[in-house]
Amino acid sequence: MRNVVIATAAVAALVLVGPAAAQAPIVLKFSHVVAPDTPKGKGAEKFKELGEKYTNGKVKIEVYHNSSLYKDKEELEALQLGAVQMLAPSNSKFGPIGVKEFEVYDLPFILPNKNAVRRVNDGKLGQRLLKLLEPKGMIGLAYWDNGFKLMSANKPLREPEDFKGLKFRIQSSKVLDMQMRALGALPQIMAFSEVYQALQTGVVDGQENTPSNMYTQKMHEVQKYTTLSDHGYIGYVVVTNKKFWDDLPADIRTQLTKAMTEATKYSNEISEKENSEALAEMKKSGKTEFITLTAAQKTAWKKALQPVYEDAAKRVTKSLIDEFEKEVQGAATN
């Protein structure tokens, strides 16, 4: 695969050269996982049409949805070598490539509401974090919420117990695996493209995600019950090539930061209605059971889930925990 990635890097790079250079418009390929009708989806079908138009047509915006160009395990690796401009990962995906502070976001209730993600992304810590991503070839350029996760299984999911045993998909991420073994699950890496098959056949018994995700992957017709936990929150961070958006003409990088900033406004406004719709049709189709926790339910998921944090300072520091949950605490304030 990294050769073929190779291959296609070179190809466009020669493409870009010769007398019909100065004509040709400058091509973006902009690189997700899920599906158009999801938050994500359409944040990036709005920043094509505000690239396209801000530019005067000279930036062609390509969009991949549904991992039609790569795999959520190579799209990093293409960014970093060429082959693709623009993707919108996980928080979770940063840590297999050494920027493991990102993987903080995974901590189970870390981040209790969208009041507490705007303030620590929009903020000097978020902007922090993304001068990271720097060192690996990458400029971290917008957050773009999706909401917060859900879990499903072929058995309800009240109780800490209740996950004991069960096989749980979960993306690459070492503090999401800390989260299931402390519910005593049995963690499965799992590209996102194949999450529905995985449940459909039983090679997994379970998963979490945000109602936008489960809903347009169809992940509620092969899982009995959902419960409502709000456990976790799925946000993106919008990463370019750090050489292709370095070596844009001046005028055209302003013109797309501008698009990328109204197409983040645009996005995250719309992640809380999307998650909600994406709910209401779940409940409607009646394919899967949702369970509500009681306070006192809720209050034992988070006892069992103590440890993790203790665990995950070793990895992404307890400072950067303790600043994390100090915007939070602000946020609660305000």
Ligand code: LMR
Second form
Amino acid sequence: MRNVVIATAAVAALVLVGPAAAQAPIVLKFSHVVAPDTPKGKGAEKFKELGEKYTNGKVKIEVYHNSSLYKDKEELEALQLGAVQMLAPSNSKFGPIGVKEFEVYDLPFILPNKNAVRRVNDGKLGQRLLKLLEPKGMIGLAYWDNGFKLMSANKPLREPEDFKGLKFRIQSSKVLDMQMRALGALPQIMAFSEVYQALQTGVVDGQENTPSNMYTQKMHEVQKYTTLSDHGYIGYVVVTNKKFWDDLPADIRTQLTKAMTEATKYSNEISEKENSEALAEMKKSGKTEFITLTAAQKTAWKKALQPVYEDAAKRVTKSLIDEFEKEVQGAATN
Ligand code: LMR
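For the form predicted together with the named molecule instead of the form predicted alone, what are the coordinates?
After this comes the whole thing, all chains and molecules, with the earlier chain placed first.
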């Protein structure tokens, strides 16, 4: 009798599991390190909304903001292992997995404005760089903008000499390391989620980031001075695990690609506004004093940072830097 009951239960379970399993949605985890209220956070939410809609719920997109799943370096390893299916790390973070070419974006003052960013990303060079990710088990689906960086510390940063001996948090990019050393500062690689506390406790003296990242992490509350330097740019590559993407049913992949195209347009359209609003909020708070560089000070920064180009050529190659600069010049004359 007992056996009959067990067998009946097993058959019932099979009957239930069959159709339920067929309907189980494909789960796509999208992990990232910044706040929901940023260009990247909003872009990820837009992709979730559109991706679930276009696939009629056949794909469930779970967005994990604020490093709630993985921190900087861990998230790329997790993507390669297939523990997470989508990320949008900054260009600066691909070095540790062996794709150092994206560090060309970190060269100081290489990108003068958003037009130039668009031109490089959408052109031949940007598309060729994405291909470098495939041997690493990932596919680059899109470029998402954040914006231009501010430099902050507890002392005013006006002249290159002001950086001397200060410890600065940087992302995991050798070119950013070179940049800080050229200014006489001591760079320290640190995960984004740890920056606020490190600034608060004095583990580092300063940092560089976009207004939206500074504001949403409250960094301005623990930095007395912020220089409006626009010395560098932070943008992202949306990446997916190659095996996951290749194994998707073709119709689903088409719909997710459509969702990504639209989410990319949306995120890139709001990025400037998000950053200028964050800057306005920080100004309003009065917690950090903003410094505008004079033309002479900006020239001095550029001069101090020029040697970074020669150093970086050894890492990303001179021909890549030249090609990048050529694309940028094309944007200026367009
Ligand atoms: C950083 O680590 O400062 C940035 O890459 C964070 C981000 O994703 O914008």
